[in-house]
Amino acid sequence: MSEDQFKHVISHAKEYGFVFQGSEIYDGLAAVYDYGQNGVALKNNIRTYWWKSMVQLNENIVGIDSAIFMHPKVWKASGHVDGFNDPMIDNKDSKKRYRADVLIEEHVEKYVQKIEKEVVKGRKRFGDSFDEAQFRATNPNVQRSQQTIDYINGEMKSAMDSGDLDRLKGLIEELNIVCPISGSRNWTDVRQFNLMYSTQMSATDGESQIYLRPETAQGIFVNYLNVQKTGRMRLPFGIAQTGKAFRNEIVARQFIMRMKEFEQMEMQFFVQPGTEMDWFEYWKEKRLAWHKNLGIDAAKYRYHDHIKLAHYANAAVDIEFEFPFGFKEVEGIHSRTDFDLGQHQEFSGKKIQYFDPERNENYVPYVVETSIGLDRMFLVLLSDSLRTEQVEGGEERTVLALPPALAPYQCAILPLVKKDGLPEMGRAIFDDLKLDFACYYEEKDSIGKRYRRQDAIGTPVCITIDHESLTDQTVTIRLRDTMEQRRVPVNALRDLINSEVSMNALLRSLS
């Protein structure tokens, strides 16, 4: 994967409708986009896919809907208003600012990749007998490579959890880490800076100033409550919302990979105090065969333990995705213990527990969360999905095979000509379909030029209709991804076209 790859997918994303750049006329605004009319219609069917998966496959599991603008001591009680921060550093030279600890962990990142080249080598050398836990134990290079990683990784945890900036400056001179940019190693003293934005609302409020909400996750806790008592939950049991979040990000970068207003997709399940590991195990594994159960290659993905745990955490791991500029985090699940919970029952001075009416006691639950960011799976698949392909006669076509239930068009209606009866057939069949699938109607251009519009978009099946088709009602299926054709009966097509897009079949396969 490669620079040149990334900007295929951003060219390609802006080209076909999917993501442009906010404000676009007025020069844009630095990380903020606007998803156009496939991208939105691509990031809704992702949230379908996570929403049906999460509430719908588990009775035990419901969501909610909570408020954007929350009253300000949620915030304080969570700990965001004193700890919410990022270790900021300027380059000098470029004027650039990066987070710290992303500094280093690139940088530690280029000994992981020495370490999986070192296993590729050993793969080819040995063959069927290579033992790969072995290799990793035993090789010299591997080892050294491990060695460097564990140091590195202990030094800026110690560093991070003691709030030593100095140390962590420290250690980015060091490990001669130098400014993408620049090239230089010309840095500022690393500083604190906080991500959260503040507005102000009316003086009649009591309280003026208010936050963006940075996470989704404490609307959820501020209505356990409600949501307990009201649908007579009981443990465990799960709380989902997705919604936008908001953060002043001091790197927003890799087009939606870091924006400053976001989509998260989050779920909070609360467990009897004890039980919380088995409950992040389980969860771990759950959320990964989710984003497996796409088609996606299991290589591309992997897990990644926090060096540092947040405030809140006794245990918490990272899904990351290979994207064409590296392996970055998608999802993260954390046990949070009884934090979030225990602050806000403290703050507000309401009782927030549970009648664990098996063990006739009292108690604040435990909580583990499951979080993926929207903007970043709908990322993951667009860098997955998008390739170039050769076909016969030497011509090339790109394609974007996305997940068949979660393409912006389920099927494209195509009249061979704009006459002789054939649009009308067209637009019958348009109008028979489009209320289970969402369907796109074209006239114009050729037809090869409009099956490989369809392709680009990742259109999974076309529906040509020819003048055969109006004396023996029939037509031509052609399916995206095998370019394979044949002759259908129209009376046939939604029962075809179901088998080749359905939601519930994605579904059925995850459960």
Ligand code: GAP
Given for the second form:
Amino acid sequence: MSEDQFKHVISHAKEYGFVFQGSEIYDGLAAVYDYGQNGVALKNNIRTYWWKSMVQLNENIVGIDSAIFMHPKVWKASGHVDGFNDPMIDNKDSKKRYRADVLIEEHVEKYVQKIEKEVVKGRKRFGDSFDEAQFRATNPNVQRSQQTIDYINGEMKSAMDSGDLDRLKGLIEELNIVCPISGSRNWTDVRQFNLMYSTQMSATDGESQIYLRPETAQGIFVNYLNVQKTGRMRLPFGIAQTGKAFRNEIVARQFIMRMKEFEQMEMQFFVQPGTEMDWFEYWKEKRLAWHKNLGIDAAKYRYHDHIKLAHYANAAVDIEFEFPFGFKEVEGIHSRTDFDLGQHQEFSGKKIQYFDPERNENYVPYVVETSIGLDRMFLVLLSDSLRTEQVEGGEERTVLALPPALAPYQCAILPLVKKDGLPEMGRAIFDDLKLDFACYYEEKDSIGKRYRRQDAIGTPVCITIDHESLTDQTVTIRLRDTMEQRRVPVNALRDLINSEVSMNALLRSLS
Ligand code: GAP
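For the form predicted together with the ligand instead of the form predicted alone, what are the coordinates?
Complete assembly follows, chain above in first position.
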């Protein structure tokens, strides 16, 4: 998919009520977006799919909903006050600011793409006898690119780990990285910026400066004891939550990919120390399966091991999706050790431990975290499902081939004409089906135009009522993806729609 297609995704999202620029009538607020009538429905459905697959399908995972405002000591304990920084660099000519590590990563990506091109060429040349692993290990061009990647990654990791900002700048200069806007190498020094927003609590509360949470995870950690005790939870067990997080992203771009206010869906899985790497592998696989279960092209997903680990992690991997602008993180799986609970134990002075009856000892549990951005998942689905297709008669149609269970509406009810009792029959069907499905009712315009509008918002099933329907109690159902039409009895509609759009079926194929 090209940049042009990405522009199409953004304009489609606006035109069809999925995503609007925040405060648009005041010329917008940078990196802040609002979800429209169809967007909120899609977002809610993604959240439900996540929630059910994490909480409902796992007997040892429970959910919570903690407050956005938290005691300021939480963020001191978690390391965010001192360590939640991004290394930023400005280009003096374009006056644009960039994350130094992202500039370097984007440079590395060019070599990754070079390797992929060589592999494609190799596959073409050798046909069926192509051995990809051997090719990657022996082809001189691939080897050269891989050595460059390893060198850059190694240098970046050591600079980031030691906080050596001069070395980061040196690397940018050494690699001749230019500003994408000005094309120049006229860079400032690299500086650290803290990403947390702060605000004031009422002056009478003593602790007046508080932060807007930059991750939902800490709400889970500070409630670990509450949930473990009241839920009588035994290790291993998980606590899940979804909710807003806030980060002062200096370089916010690519639409809803990187926003200042966004939503996370996070799960902290508490385990016996020493078992965390097994659970890390377990959740790494489980989470990728969750994505693939939506029918998204598996080739568009890959794992990406972290070069620089966050201050709390001893292992971390991203699940990346191939967006129109390249592979980018959608979800992170982190082995967070006992860092967070240990820190909260120390800063709060409260004992945060688990008595393990098997080992007959107390300890601070280890944690494996899965953390996915709801907005990024939304963008995955929009980018993957928006298609322009040729249909009969040389016409084009725009279709949003969303996973049916996640579409804003599961069915549309469309009386062929606005008279002769067809609207009344349509409304009766609507009133009956609305108890089970999100239904859309529409009488205006030709049926062809109405089908196109439903295709564009991803409605999997349209139901058309015509004059025959009044006499024989049958209607036409038309399927979004195949455009197949068939005549069915009204009393079979519920089961038929259910077979096309069921969230349960989606969950069943997952478990
Ligand atoms: N608790 C761990 C944590 O917050 P993270 O990798 O910083 O880890 C997790 O964030 C996920 O949140 C990311 O994979 C991404 O999908 C989403 N995310 C992070 N920053 C974001 C932003 N500025 N805008 C939109 N989504 C974001």
